[in-house]
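This document starts with one chain, in the form predicted alone, laid out as structure tokens.
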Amino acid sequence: MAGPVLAYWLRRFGFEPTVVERTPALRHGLGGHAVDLFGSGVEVVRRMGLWAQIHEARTRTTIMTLERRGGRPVDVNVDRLSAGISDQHVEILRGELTKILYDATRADVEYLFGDSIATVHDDGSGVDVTFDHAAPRRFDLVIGADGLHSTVRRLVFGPEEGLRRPLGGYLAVYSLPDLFDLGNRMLVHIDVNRIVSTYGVHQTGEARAAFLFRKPEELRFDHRDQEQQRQIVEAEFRDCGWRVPQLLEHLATADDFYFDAINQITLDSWCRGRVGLVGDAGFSPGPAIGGGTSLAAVTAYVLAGELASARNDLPAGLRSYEQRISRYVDLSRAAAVKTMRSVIPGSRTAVRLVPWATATLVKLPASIQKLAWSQNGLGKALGALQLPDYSPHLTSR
């Protein structure tokens, strides 16, 4: 999310960005899990002229059915639940969002697919970069927008192990046939320390399965070893009952399987000389729980704007960007910690209460819902940064 949004605005402000992407080509299509844009994140894509496309591509899930062992299913209106968090919201599959952003930038932004940065050397007046495949080049700035396991962050700020904070949760997502004729409904099974959900993908007629679980001890795994990760998911959920055995039958063959720990990146500074970080590379609040997609969109927009404002002193622009976003980042990370504690029930009592509490919440007036979400912290975080107006710096549209 952060990379193409940043590239879009840098180009509009007169810069010449190059995006380096490890995958051999854009993963067109509808892969990845559903992500949310809230509040200022929605406003960023509006300013990019992409709102109509993104809204048309939304997941269109309207009903969430919460189920637990021994309890009656509870239906929750998803739109009412989202409205309590923010007045502006859209849920969209990650792959669909990536395609829209790429299409909006590919005509005037250079993309290097199938490559990765190997070394970075900042001599104060520019940055020399070598790649795994391409010839060495020199840039005015290097921005790491390469996600939770950022290579740029590792090269310049140090190994990931010393910069991450495990929150105790894990997330797995993959595609499978629509086994339950889901339509616009999401099915959610709640158990102690684990949640399973499945929802339809209206564009393809398929479905997505998502698994969230929490462990008291940190799991050790290779984030590139998918076979190891599939074994972890199988072991955690094989005794879950409900519809889980049917979902797990498709785990081994899914070609878009994703798994990772829900970790935060705890850096307090996201710039060093002429190198900066944005999105999950710099300050991941935690996948699936901290509003990371909105955070990525907003901070990428602010970074481009601050660089445009300080065109003659780009390191100063990085520092200004850091000052502008610091409170937003802090609130997002704090909200994610609270969400992690509440979203996955840790006891049988909590499992019984979650469906009832959620159904009750969406029936309350929007003002009361917003107050409740602000106590959680997510609502407060999402509204913590009003988008600056950088239009005087535009050089192209």
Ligand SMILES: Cc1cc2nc3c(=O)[nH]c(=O)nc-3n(C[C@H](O)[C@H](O)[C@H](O)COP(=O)(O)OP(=O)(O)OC[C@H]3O[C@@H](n4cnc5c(N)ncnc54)[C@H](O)[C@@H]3O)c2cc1C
Contents of the next structure:
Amino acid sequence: MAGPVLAYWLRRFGFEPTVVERTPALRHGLGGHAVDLFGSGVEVVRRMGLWAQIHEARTRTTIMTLERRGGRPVDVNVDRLSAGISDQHVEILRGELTKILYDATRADVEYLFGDSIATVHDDGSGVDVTFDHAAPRRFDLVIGADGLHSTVRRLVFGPEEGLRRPLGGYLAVYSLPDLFDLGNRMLVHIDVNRIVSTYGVHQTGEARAAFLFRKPEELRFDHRDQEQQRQIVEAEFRDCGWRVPQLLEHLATADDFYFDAINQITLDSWCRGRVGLVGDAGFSPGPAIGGGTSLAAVTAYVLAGELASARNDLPAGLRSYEQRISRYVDLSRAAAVKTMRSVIPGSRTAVRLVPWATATLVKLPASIQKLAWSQNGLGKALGALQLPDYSPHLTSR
Ligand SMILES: Cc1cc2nc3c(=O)[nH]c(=O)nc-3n(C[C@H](O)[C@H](O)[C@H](O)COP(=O)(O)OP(=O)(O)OC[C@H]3O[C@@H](n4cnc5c(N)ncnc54)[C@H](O)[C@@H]3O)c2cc1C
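What would the structure be for the form predicted in complex with the named molecule, given that what you showed me was the form predicted alone?
Okay, now the whole complex, with that chain kicking things off.
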């Protein structure tokens, strides 16, 4: 998200960005999990002229059915739930969003696929960069937009170990056949310290399964060892009952299996000289709980705009970007901590309350729902930054 949005706006403001993407071929199409754009995040893609396309490509999940052992299933209208958080919202598969953003930039932005930055040397007037594959080059600025496990951040700001805050949660997602004829429905099973959901992908007739769980102690696992990660998920959920055994039958063979800890990045400064960070690389609020996609879109737009405003002093542009976004980042991280607590209930009582409370909330008028979400913090975070108008810096294309 952050990389192509930043590149788009930098290009519109007359810069010449180069995007380095580790994956050899663009991971696009119908892959990946569903992500949300809310509020200012929607406004950024509107200003890019991409809203109609993104809206057309949205997931079509309209009903979320919350189930728990011994309780009646509760249906929740997803559109009403989102409207309580923000007036503007779209849910879209990450692969679809990536494709739309890439198509909007590929004609006039240089992309280096299948490569990664290996070293960065900032001498005050420029940055010398070496790559795993391409020949060394010199740039005016380097921005790490390379996600939660950012290489640029490690090279310039230090190892991830010292910059992350584990929230105690873990997340797994993979594709599987639509076993339950889901259509536009998402099924969610809630249990103490774990939830499982499955939703349909209308474009392919397939489905996704998502598993979230909390552990009191940090799990040690190898990021590259998918076999070990699949075993962790199997062990955590095999006694969960419900439809979980059928979902787990597809765990071993899923070729898009994703697993990670729900960690935040806690850095409070996102620039050093001529190097900056944006999106998850700088300030991930935690995957799936803190509005990270909107945060990435909005901060990328602001970064491009602040650099355009300080064209003759790019390090100063990075510093004003940092000031502009810091409240939004702080509130997003705080909201994610609360969401993490409420989304995975920690007791039997909470398991009983969540479906009832969610169904009650969506029946309230949107204004009252908004008040509730602002208490949770997500609504407050989304409203923390009014998008500046950088149109005076636009150059003709
Ligand atoms: C399972 C899951 C569910 C989620 N659900 C939601 C949700 O419902 N709502 C929401 O708002 N957010 C959600 N998120 C979070 C959201 O995906 C991120 O916050 C968002 O994608 C951040 O965008 P980004 O551009 O900063 O990073 P990313 O989207 O992670 O992009 C980073 C890019 O950098 C590339 N890269 C990585 N390392 C290198 C390297 N060394 N060199 C070159 N390229 C590299 C990657 O291949 C990737 O293309 C979810 C995340 C996960 C994992």
